[in-house]
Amino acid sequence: MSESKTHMIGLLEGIASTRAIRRFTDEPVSDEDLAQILFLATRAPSGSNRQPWRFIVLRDDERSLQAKQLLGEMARRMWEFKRRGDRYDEGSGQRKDSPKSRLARSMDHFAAHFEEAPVVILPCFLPYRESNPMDGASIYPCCQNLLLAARGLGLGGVMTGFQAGVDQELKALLGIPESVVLSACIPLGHPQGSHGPVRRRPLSEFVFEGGWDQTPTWAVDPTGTRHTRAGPPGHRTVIDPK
């Protein structure tokens, strides 16, 4: 049973909780589960409300298996490259409970098994100008609308950039006109495990008020955050807005 079924989450609670899903069970995601996250992410907002947006979804019919293919070759391609370039297996990396360690041992998973994921998205980008740096405002809130409805419903995904690597692979497959733009690659399905809440650094080293690197005195955490060690230490200027 889904977890919309048995716990109906707020959407803030839902918000502070939406993990990166990278496993799945083999349980199928209904038609009524997916069109309403595809509802939901459409209701994101865009530039001028253009919702220059389409949704390919991948599931199981013939071309569908061969594109997850294209993109699961990618996924150990890229994640291998990351991999050693981000040394993986040195430092903390050598240490089974660490951070690191656990991410890249659900990422060795994720990358082997991507195609067995139920569905994967396929968010698209249908561009009305010569390309901008604002574009992705109008196509990844809908992205994120979607994580976060699939998590509404005890689903669960993660958005990834694998698309990039078989673009015009995939475009011939799937019958994608050249000039749409294939903006991520979203695998979803019912989770291996829960969600979060999810752990970042402390809010204080991201918030400033009234110029740079001045962080104001409310600028802090709930009580019982928990927080990440990855990523480096912000170092601040606390300033009393008083």
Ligand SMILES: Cc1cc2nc3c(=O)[nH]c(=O)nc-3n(C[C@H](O)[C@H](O)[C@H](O)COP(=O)(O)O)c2cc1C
Second form
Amino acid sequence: MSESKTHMIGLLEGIASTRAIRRFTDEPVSDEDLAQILFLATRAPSGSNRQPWRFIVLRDDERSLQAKQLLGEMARRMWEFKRRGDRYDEGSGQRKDSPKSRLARSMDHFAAHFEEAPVVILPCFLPYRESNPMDGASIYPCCQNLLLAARGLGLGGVMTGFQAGVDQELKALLGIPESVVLSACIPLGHPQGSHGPVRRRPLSEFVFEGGWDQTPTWAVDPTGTRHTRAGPPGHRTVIDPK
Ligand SMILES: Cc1cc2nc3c(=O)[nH]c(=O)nc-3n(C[C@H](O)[C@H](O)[C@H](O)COP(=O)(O)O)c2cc1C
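Mind giving me the form predicted together with the named molecule, seeing as the form predicted alone was just shown?
Below is the entire complex, every chain and molecule, led by the chain shown above.
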């Protein structure tokens, strides 16, 4: 491991400040960094330590460029659909400095330039039994490890679902066996902009002790924590699945 880089940031700070990065510089990602990121991704736990993951790395070869294009087209379609459906141009979206319009601008750029991400990683899950609600727990921890490792090396990325609509095309193009599940699509690169403290809702909304809806007095954020208003307000909101 390259000592100088890995010691720049502590584990706890890294966890609290790994943002979704959607803009990248042109700087390529080195083989050494990629190897380290994927090494650390594969230190994640999985059921019975089966390690049912594979990672397809897309960079600049012909097939990778075609795969990136398929993903980029899907990114644009998905974002366009969400942009309209979630009314990003209405309400606070009309104020240029609101979080909503900042996110919309970031997503506009991300979708339009998706193919320019220096690296796109497709984490794949190898099913080994009947589909089970815990399957995701054997693939998504390694995705988060991957993003944390990237952050530790000064890189960044974002979990996306852009593979979902083009998984058959990607399987045909990249020779992926039919039974393999494409679980995510993670563009990676050197951030334009920076990581920093992520914003979430107050801890007291998330933590109950001894029973539902019983917020303990100790569930408080560290002093100075800034919150987001994103997400359903208040811990009493239970999502009705119907
Ligand atoms: C399951 C999952 C799916 C996601 N899908 C997308 C996506 O399709 N496109 C995208 O740009 N970001 C996607 N994200 C990133 C989230 O929008 C991001 O993690 C969230 O807004 C928090 O961002 P922050 O950590 O920078 O605060 C996804 C994240 C998760 C965990």
